[in-house]
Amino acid sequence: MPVFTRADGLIDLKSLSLPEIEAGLTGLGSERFRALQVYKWLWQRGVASFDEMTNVAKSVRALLAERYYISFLDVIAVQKSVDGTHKFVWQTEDGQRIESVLIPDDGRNTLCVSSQVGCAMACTFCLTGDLGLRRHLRPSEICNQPLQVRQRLDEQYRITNVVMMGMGEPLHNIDNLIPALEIYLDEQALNFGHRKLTVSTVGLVPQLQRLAEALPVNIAVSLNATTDEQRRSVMPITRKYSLEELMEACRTLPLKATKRITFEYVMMAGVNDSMADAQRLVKLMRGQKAKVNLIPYNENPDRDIRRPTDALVRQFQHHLVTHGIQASVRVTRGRDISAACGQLGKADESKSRVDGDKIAAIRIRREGEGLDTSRFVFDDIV
């Protein structure tokens, strides 16, 4: 697992695996069992300081404080959509901004998590690509997103599913992604079931194979076209990995978490929404253990791309279904707060900025009412 050291020489403890914490503590002369205690405090309790680790000896806490620190993201904005979707804008230690989106839906609460600051893939339909790649997120930054959302939610918003579909291409950051996913899956840490965790990719073929071999997680491939020429025009990665290479890799992946790959298909009017496209998509799915998720494009003023009509989307879906392809249409969520697919990184902070004074005021009020100040209800903030 990569080791991340702050300017003052302290190591980001949350970016270490349990065995690495064990090695660090035993190297400092502490008992090995202390590592699991510390690990649980970090990921199950979400403590902000070593002093809060009450079952860890004071001498061990002192040793930890001399060598490590506990990292967190700063929440600088929370936006609430008319449809109930919530978007968190976080600030990292170096001042970068990333976003997470919580999508509540009939008892299922899905958190969309970012894996990079910006993105290098430059897909024409995605606003995040306009930022370019600023840097990869550390394992701690990937894992702190669900941890910190949990700390600010009532039980009705308990996260049930996680999708790595936020800012960035997860497999471009695979060296940090895999250690982060191990923390997600670890029952001693974030404890998400493998069937509740999905990683989305534009199709980095070698990394896709590596992920499938390493961990039992769901895989979603952003397809968005039915020919190489068409896909190159909207997804530059196709110049490196052809559609044929990608589909062949998907056919042979050792799937551990699910029997099917989800193929995401963003439908853009006049680009990839014709019945000829539907026919070619059926052919592409032959031999694949797959389902198709149709995503009508989310229009925005920064793009000339248009959304297909609902009737055309239904016709497209009907053609897939009648030819034996499992196909669903994703309902657009969070569009009014730029939280929908392809919109992350374009937050309008003027709508719902949460500054330090407001958070302090909330804490003072809740303390006065004898309430837990570590957990904010959404309506307290927005």
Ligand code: SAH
Contents of the next structure:
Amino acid sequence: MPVFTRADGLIDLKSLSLPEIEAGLTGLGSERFRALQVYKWLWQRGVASFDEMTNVAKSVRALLAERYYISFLDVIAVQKSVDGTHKFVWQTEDGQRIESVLIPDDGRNTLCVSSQVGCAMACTFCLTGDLGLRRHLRPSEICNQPLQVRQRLDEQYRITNVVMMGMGEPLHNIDNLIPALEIYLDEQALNFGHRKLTVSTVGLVPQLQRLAEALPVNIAVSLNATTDEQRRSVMPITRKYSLEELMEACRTLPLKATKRITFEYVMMAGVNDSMADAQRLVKLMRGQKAKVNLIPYNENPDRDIRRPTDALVRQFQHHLVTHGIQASVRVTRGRDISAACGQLGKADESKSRVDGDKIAAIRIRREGEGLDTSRFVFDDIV
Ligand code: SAH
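Follow the form predicted alone with the form predicted in complex with the named molecule, if you could.
Let us now look at the entire complex, which starts with that chain.
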């Protein structure tokens, strides 16, 4: 793994795995078992300084402080929705904004976590996409989101589930995502059960395979369309991985957590909500161990896209269910604080983009030429 350092040269200890901390400590002449103590202080207790690690010898703490630092996200804002949803706006060390959303629901508290600053996928309907990709998040930044939410909210809001459905495409950042998820899953660290952890993706096929082989977590795929043409027009990634290729990959994916893939389907009026779509969706689900989660589009002033009527959504769902497909409808939460699906990062749109960011260029072209501009966006995504 790359080592993440701060301007002062100190290493971001929380981006390291337990074996990496062990190697670091033994390299400094300390005993190996100290690493587990340190690791638990970081992730179970969430300490902010080495001095708080009271069972670690003072000499070892001093060694640690010479080489490492303990990173945290700065809290910029915590907004609470009328429906109990909390949105956390964080600032990273380099001044980037990211967001997490806690959604309380019937005894369950689901935390929606960001994996990147912005997103490169440029899905036409999603506001996060407007930011373009600024950068990947480090493991510590992915892990500090639940840690710091835990520290800020009381037992009533204890996080029971985590979904990688915040800003970003988690599988585009798989090199940092996997070490982060290892910290989520580790009993000695954040200790989330693997059935409680879901990674949502636009469907980067090789990375999907790699994730499923590496870790037992739930997988959700944002499908959002039933033909290649339709999907290409809203999710440019379809140019790289066709619907057929994606569905084939899903059929053969080793599922080690829950036994089904969730297919998310954002319903957009007049785009993908016809009964012909429902019929094609039934066909697409053949041979899949799947459930479908219908997400009525969250309307916003920046898009001309409309949400279908509730009656139509129910009719669509009914069609799926009567054809043997488990299908649920996602209830919109946190709209009043811009915390709903597809709204994250919105307040941040005006900030300048990373220099040379291809996506920014694409955006400008897109504005000038309509939507057919994404041919080369994904060249750097293996
Ligand atoms: N990049 C990953 C993780 C983000 S999850 C992925 O696409 O799966 C965000 C989910 O919200 C995705 O399923 C996306 O399709 C959906 N979404 C985006 N904008 C939306 C909107 N305005 N209304 C409803 N759902 C939206």
